[in-house]
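Next up: just one chain, as structure tokens, the form predicted on its own.
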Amino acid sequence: MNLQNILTEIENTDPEVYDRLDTRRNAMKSFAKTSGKIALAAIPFALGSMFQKAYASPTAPKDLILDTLNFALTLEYLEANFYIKAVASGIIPSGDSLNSLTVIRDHENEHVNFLKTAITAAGGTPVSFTASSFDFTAKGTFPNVFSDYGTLLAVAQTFEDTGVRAYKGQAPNLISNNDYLTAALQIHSVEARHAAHLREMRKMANLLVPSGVDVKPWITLNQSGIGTSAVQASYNGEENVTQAGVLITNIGGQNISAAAASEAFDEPLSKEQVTAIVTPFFA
């Protein structure tokens, strides 16, 4: 990524951009200081933070945007605090497994910080949670979540799968503001990669996969690949095989099964559905 070229192109398009950001030199120094502390994958969020300072003027109803961003921030706090405890639990095998979950932890913390910045830039007040705000046993449903590696990965997968569907469900609330929509969909993409990787980790370890269920990097029908019905609400509706009023199975005379058709799309979850899913995880 050539930051110099990117900023030059922005300046050519909007010569006054650095008046909004103080000065070009300060903008460069601020970005360099920030990006030096974060992973390469998170650089778009650091850029987004700068642009949010320059162009913080939502075109959709402000209350709706702030409500949507704070809802996303609530979910990111949930995930970030989960991975903080997971990485510190001592039950994750060293090497690739621990490294992977550490990277995911760092991504979730970056999402929290980015959303807080975006909400503040929009004139709102970010919601705030601490470690004591959460009960990752889900009121006793997962009592061994931080003592059994299989349970830990199953809960992690469910959080990520839920997050993907939640962002898709909230995207329409941001569709009239390209900056916020782009930022939300960037996070959506990261959450999807987390989910895919966690599914591969579970498959390789053969953990909590019911007999006959093949855990792929994506969701098949409404199958979780987790040996408990406690997570089923996060997967209900994924068996949908109709998109935009068109039946996908065997479309155009092709041999497309219901399983294959369902795998092609993530189905959105409403705010109410997501709230019902995650509420047990709050203290």
Contents of the next structure:
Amino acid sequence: MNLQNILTEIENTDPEVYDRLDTRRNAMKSFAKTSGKIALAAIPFALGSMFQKAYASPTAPKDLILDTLNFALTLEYLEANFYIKAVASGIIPSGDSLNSLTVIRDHENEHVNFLKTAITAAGGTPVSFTASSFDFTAKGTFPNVFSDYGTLLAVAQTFEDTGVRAYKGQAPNLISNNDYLTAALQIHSVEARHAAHLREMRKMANLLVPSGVDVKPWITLNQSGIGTSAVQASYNGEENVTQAGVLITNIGGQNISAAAASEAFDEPLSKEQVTAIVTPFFA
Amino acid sequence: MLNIESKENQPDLETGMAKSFSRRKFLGVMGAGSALVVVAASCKKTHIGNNNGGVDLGSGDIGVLNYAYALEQLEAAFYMQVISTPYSQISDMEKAYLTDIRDHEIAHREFFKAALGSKAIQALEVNFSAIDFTSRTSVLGTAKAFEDLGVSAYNGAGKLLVNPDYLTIAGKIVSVEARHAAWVRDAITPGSFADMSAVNAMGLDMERKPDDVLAIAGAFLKTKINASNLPTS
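Okay, that was the form predicted on its own. Show me the form predicted together with its partner chain next.
Every component of the complex follows; first up is the chain already shown.
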């Protein structure tokens, strides 16, 4: 057995193998360390453990999918519980406003049920939350969330815009499974519909909208359209006007403003970013 | 980073829909009922598929991105016409929002064109003869159909992509299409942003296969599209 040949062979097959193992030198060192005095017959095992280090993703695909679905379920529980209390708050004007929030509440409950079923079917254990799991004042940041209509709508908009960004950020984690990916995308666009509608509701109600700011169904630059900096983390990064290295502003000689360029593409958030945003809403 | 092509293939204005649109306008032959004319001769890299003789979208991720590019061309052309010849009694807000949407769709179209470079399909000829651009009902009804169709198309295309970076790009666009869809729906019927015709009983938006999408979009395209080389899963 010629170790050098094996490594060369691997290198030819996977030129990035040493990136996975830091460097070739370190790989050799680390291999020498573990196999230095072992019998020749044991080398395949030593190689095996080295490969495990190189190729095993931190989370195996199935676990990654289940973790991702449970993360989504956590966010859906947050939203569902929020709208259950919102609709029951008695401060939402009857008619179109109450009807819309009821539609959204029902969708979030449907998402909870859908994800619970999906996770169970995939052999996982769905996370579980109850009404008492949440603190929608976000530790006192929104003390009037269920008594002030403007605050209620502002928190709702933030949840929806954040949810859109969260699903977008998680989609690549589901790319190995067509069914879960498609379902996640089907939820993602429903959240975007909610967000657009809530933004219009806020515009019409003109509550907590900073003067001189036009809240539109789409996100302009990093503007929340909400008169508090407490929600800003949900909007930072949305001002991006470069997609995949292509500058969108005035692209192709077209008259596309930076505002329009930012509106045309919603931006993802990482799991860590989303977690930081929603953590204050958990009791 | 999306790196389909090097910078050598920047958007070519001579073949762009915008150019053909303005040229047509310049010539004064624009009629709401007739198709746009584009310079088809400039599509040097377009393969002619052996399936239906239409423009071959190609295979793999490139094919899927060309599929998106085709839909964005259709949407952009539609909203350019809407703003060029606004329907009667259009409100200031409607005009402002429809202008925003036009710009978003142009941005999407130009993005795909730039990103695909020489692998991009040609500029497509559209056929809007079924649309009455003087009528709010016709325009918003078509906008709703296009936006819902776009959402379902991207939702159905996600799984066809292999490269996660392309998936993220598609995700960045589809939620904006969904925002458009929600607003257009509300403009037609308040509160219909995500009604039962858009979202099913499980709370899921629609998803469609490319063939089903193109069967619908094809009615508005003079150029035939050949999607036979697209991945199916």
